[in-house]
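Only one chain is shown below, in structure tokens, and it's the form predicted on its own.
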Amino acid sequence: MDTSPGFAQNFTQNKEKAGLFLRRFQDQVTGHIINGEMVVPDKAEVFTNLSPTDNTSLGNVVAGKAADMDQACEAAARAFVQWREVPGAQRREILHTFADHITQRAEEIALVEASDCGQPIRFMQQAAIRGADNFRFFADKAPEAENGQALYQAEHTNFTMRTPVGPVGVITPWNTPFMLATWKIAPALAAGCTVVHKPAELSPLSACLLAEIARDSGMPDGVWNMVNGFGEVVGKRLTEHPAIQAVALVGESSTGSHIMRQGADTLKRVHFELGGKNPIIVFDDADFKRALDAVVFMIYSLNGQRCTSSSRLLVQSNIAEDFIQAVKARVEKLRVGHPLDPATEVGPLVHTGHLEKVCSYFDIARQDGAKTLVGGTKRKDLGPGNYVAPTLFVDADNHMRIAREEIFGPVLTAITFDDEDEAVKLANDTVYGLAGYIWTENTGRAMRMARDVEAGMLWVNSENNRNLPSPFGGMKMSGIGRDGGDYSFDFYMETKNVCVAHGTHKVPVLGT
């Protein structure tokens, strides 16, 4: 198991610890952050936010207001002005000093991340530790943000330069919401663009601390702005303010079709990395140990919850028996328990509503004729929380709701297939391309499959690895544009070509 220093690997002292850093929220009700101050308006309205671990209130939040999201957008037109004259050099002082300050608050971020949205907390303790590599990397990138190339003619030279595109409204799920705030925010900034920030209403906790760490780090007020509330009113909002000029969400595909609809008035740029319903292949000469470790790993880690999640297995039917029961022996092993527990590798689901969500699949599978092979109930033993047995479905077919719907948890649908092409075909009858996984020994085929998987990314012999500057992105129903390194600019900045003439030229000549 992952550690890092720092973090207790006791659960008492874990569940102590948490304890201490939720009661401000329990305390007094958590509003927004607007242009660096805490609002929380008169009279407003709250709801109260609920932990997965047994439905208890972790305190009440602002249900914000269309007001509320004007006041935050209005901030960070105003805050633009300024912040985008800001050198890149100084930027990048600025975001180190954001990192340190992640840094110095992991532990409270992992434990405060871990009792919102019900992730184990051994996952939890690297969240702080990879938000902070985000904005490193972009904070070294930043003096660099603004250039281009020279292109030379014999009578012209064009040159190249990027500027920023101006406020941006960054909506992020609730998943993993902490690290996902920073992939998306860091070249916001980095680029010179300010924000206002949307987090999600189940898990919306560790964006507040995100908020307040940009405000102690010297982020000067207005350039980081986040408002609580709903997706209906503060998120349909932000989406058609007229100040800000682009998108950026990570949430359901049928989110980015709103906000699409949404912006159009206003002819925002949008950058969607939404649903997957992501294909791990597996063929008869794979390294049976290694892609074993990686089919449990990226269908069960994070509770299932995350867009990359591999969901449908696909494996050569010449080894299918074997290797399925393989996964099964492994799945019956899997640690359900509270997400403070060291020792747990499967948390509560994030919600109630989405617990029986996750459910509703286990009847559906039987009714379309699959086989459960492993869980395909709740835990009611782990108390009144969200928890789930680890489902391990099998006799499916691609045409089933299990092998075509986004379920969003600890659920893995296994499909046979007999040679490469049945494979491909599989892997790409899907309306989502977001992530693939190829396991093979033939590096001719992997190639292959590279090309021919409909997928914005592949990964060959390998689980989900993250490199900061390649492109991370979906196609078809999975999502629109790429995040990471210079891909991350070409959406939150504007590239203008210049033109310079020589004086040698002709020009051309009218009306003499």
Contents of the next structure:
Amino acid sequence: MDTSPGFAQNFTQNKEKAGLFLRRFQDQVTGHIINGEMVVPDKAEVFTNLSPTDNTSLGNVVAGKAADMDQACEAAARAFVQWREVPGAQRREILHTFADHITQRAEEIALVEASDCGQPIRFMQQAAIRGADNFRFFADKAPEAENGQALYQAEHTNFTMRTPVGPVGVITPWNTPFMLATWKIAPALAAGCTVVHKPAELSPLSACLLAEIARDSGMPDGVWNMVNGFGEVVGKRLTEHPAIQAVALVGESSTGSHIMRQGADTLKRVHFELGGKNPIIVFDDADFKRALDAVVFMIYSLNGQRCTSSSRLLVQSNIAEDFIQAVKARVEKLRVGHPLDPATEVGPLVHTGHLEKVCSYFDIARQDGAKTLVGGTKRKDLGPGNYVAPTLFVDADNHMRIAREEIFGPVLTAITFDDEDEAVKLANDTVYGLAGYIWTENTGRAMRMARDVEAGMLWVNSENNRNLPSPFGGMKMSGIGRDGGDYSFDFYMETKNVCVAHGTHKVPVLGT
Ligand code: NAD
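Take the protein just shown as the form predicted on its own and give its structure as the form predicted together with ligand NAD.
So here's everything in the complex, that chain up top.
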């Protein structure tokens, strides 16, 4: 099998190919995949999936009911009995085959994904490749997933082993749906869990491709199930179902709170990757050009619809004027356009509702006294899609809503600070704690900031650079738990302790 991804680099070809790949979703209703089969229940209700580029229909999708979710959870429970017994080395082979299939269909995945969620094709090609990498990485860890530690003492030896928790629920958002689904599901399968995936209703298509690839990769039926529909219905049922042992959510902080409540009766184990209002802190001794590149990239790439986006620029006062002017010049030149155009840097937002949310902050900023230096408007000149001008707010302070709330669009709020203490205070003055970026050439200061900034992930003199074994996750309202490498197995597996006596110790005697 040829496993090298090939991508067209031309807008016209991309549109033609995307049209072919999307046709199937328009010709027939997209259902659930349960026990290896596409299921469209009798008298199913459907919702229309809209294109971010012009809000026309990309096809109808089943709005699942609780009973559909029950069927998927039961299929996952039945399959678990078999999948947990598949040796790690064999799971590795299956997961590598899966990664090969992703690579082979990478162009289709990238085109469908960009069409469905509006993210520029240049980033979705990378995301498709990263999806395969996620599978390869966890495939190679599958044989060692059960390994534990031996803890020898004089009269007893304790040893630990890990066993898969059971069927798990994975609930994903719409911002980079394909990549995020692979990031959560690959370690679950490598650990020996079976999965019920609930993709976001605003971008359901790539989840369907993933579940199909699972079937084609030799994964037994029922190991990977996928149910479409709304969070409040099928998502809720997934988090309540007694067969589901753990729930991994990537989504908003408020959704995490709902899931905690919904999962309380069945004491669900949860792993949450939630929202953020991440600071990027630029000191006067930073490498100006590299910091500028990173500031622009980390908020305007992926349409700013990225949990780790650096939506608050904290810049030291004595360089603020120059730095902000340099950011302004870049933002004005960002290429906003159709997501399938390889030249596009910022695409349309996922949905009209989200467009309205993002645009509501243009008025909020004005009312709160901030100045709009660039953008602050819709881009109606680009047609009926959800296009918005990349935006830069200045003269802002950290009390304003544009500095406190997750806007989740290509919108940056710049705030100045005088010294290190003030930078830390501003950085931490938020309910969130996902990521932070520190730009300084002073190593001691970088180390102090890394300790003091309240975030699960800090990058020093770098944009978001991922290393798959490193822990990923947030503090405060940004999440619970970490994944990446062995951290993922901690979530998807139970650690059992076994204590074995050497036959020499005195057993307490009663009743003689
Ligand atoms: P969302 O919370 O609205 O939806 C996420 C998923 O949860 C969807 O599949 C939705 O249907 C489901 N859901 C909603 N209500 C539910 C309920 N009551 N029970 C069960 N499931 C329910 O989030 P979104 O708008 O799709 O995505 C954007 C959010 O995701 C942002 O806040 C962003 O920061 C966050 N995010 C976080 C990370 C991270 O790693 N920390 C990564 C990407 C996105």
